[in-house]
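Consider the single chain below, provided in structure tokens and representing the form predicted alone.
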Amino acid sequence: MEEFPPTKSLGRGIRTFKPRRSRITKSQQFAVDNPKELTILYQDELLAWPTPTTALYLDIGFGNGVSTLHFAEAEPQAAFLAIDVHTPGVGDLLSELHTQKITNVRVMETDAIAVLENMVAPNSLAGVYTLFPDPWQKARHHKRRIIQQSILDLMHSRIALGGFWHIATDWAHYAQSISELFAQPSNQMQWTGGEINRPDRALTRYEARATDEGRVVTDFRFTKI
């Protein structure tokens, strides 16, 4: 199983997410192995990238990264940190990037609450986007839930003044606990925003599925104040 460097926020061995193992394909298996100065190593130092300076944004839990391939082709002049731990996903985005010449997204596959804490600089994030994060379901996971107060704290400490959080998620009770989690007071004075009507992204093959299974997606647009 992958090793993924250990975390501060949250209690000790929780993961955000769930490691997968599945089946890669050819064409994966050679984009991941041959990144061509696409990807970035997790490492316990600040990110020395983007150079010059730009406005960075960070992807994660990318999936196949057909968001992220639209956010960087709308924004060429800006930076995007692209993280997943899902092989598969991860040579998906490296195979476009290559296929289309897009040289404003770095790629990392590990936990993205290590980059977080370890790679960003305070106040250097531009946006955040954690499009249809693991809803964790069962009461007993919730504390697995990448939107909780510790990762909300750590994110403010990131972004930059005016610089946002996007949310989508096409599960109710998540969307109710993300709606109350930003209107708690001490978050007021941190955050202003909320529920917003679809911005203009790419449709994934996950919120297409969503749709037509009739469950209804919540986009949060959250800013830095």
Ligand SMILES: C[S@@+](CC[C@H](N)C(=O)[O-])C[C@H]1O[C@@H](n2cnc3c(N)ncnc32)[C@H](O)[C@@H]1O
The other form holds:
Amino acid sequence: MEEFPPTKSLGRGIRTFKPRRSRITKSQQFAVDNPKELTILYQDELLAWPTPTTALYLDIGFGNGVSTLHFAEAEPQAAFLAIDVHTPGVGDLLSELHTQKITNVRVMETDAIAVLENMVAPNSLAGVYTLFPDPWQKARHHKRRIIQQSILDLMHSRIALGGFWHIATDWAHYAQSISELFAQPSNQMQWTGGEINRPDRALTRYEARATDEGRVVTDFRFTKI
Ligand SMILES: C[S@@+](CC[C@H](N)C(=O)[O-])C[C@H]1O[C@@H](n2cnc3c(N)ncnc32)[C@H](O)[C@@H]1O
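If the one shown is the form predicted alone, what is the structure of the form predicted together with the named molecule?
Full complex below, order starting with the chain above.
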């Protein structure tokens, strides 16, 4: 099982994901083995991509990458850094980037929290997408949720003034806890925004399943003030 870099924002050993050994198809494996210039490896150094004047967006936990592809095609002048730990999804996104000759995306297969902590400069991000984060349903697992106070603080430090954090969830109790968290007085002084109508974004596997199962999807957009 792959080792992930240590992080400081969450308690020792706490990860917002569960490392999974999943079946990988030949084409996913081929894309992972032949990433060309489309991947960035984790290192304890600030990102050297894109150029400083290019708007940089993060897609944290991109799944199979359909949202990243959608955003990257819609904004070809901007740069998108897509981060996930799930190798088959990394293969899917890399395959599509090759096939569609999309050049404004880079892919990282690592813990996004470590990337935010060590590779992203303060006040540098134009925006962050966290779409359908793992809900970690049981109360004893809430410490593994990516939307929690220490990650809000980290995200606030990395997003540029006027930049946004876009979150979508299909779990009502998670949506409720996100609303409550951002409603805290200290967070209200740092962020503005809240629930919004579903914006133009791709329909991901998770959203499709949620809708089939009758769950309501909530989109939030918070802007750093
Ligand atoms: C429920 S899936 C949603 C995937 C995708 N956003 C979608 O809407 O289809 C959550 C994803 O987040 C990833 N993830 C969770 N925590 C992460 C972290 N700290 N760094 C990178 N990826 C993470 C998981 O591996 C998983 O692929």
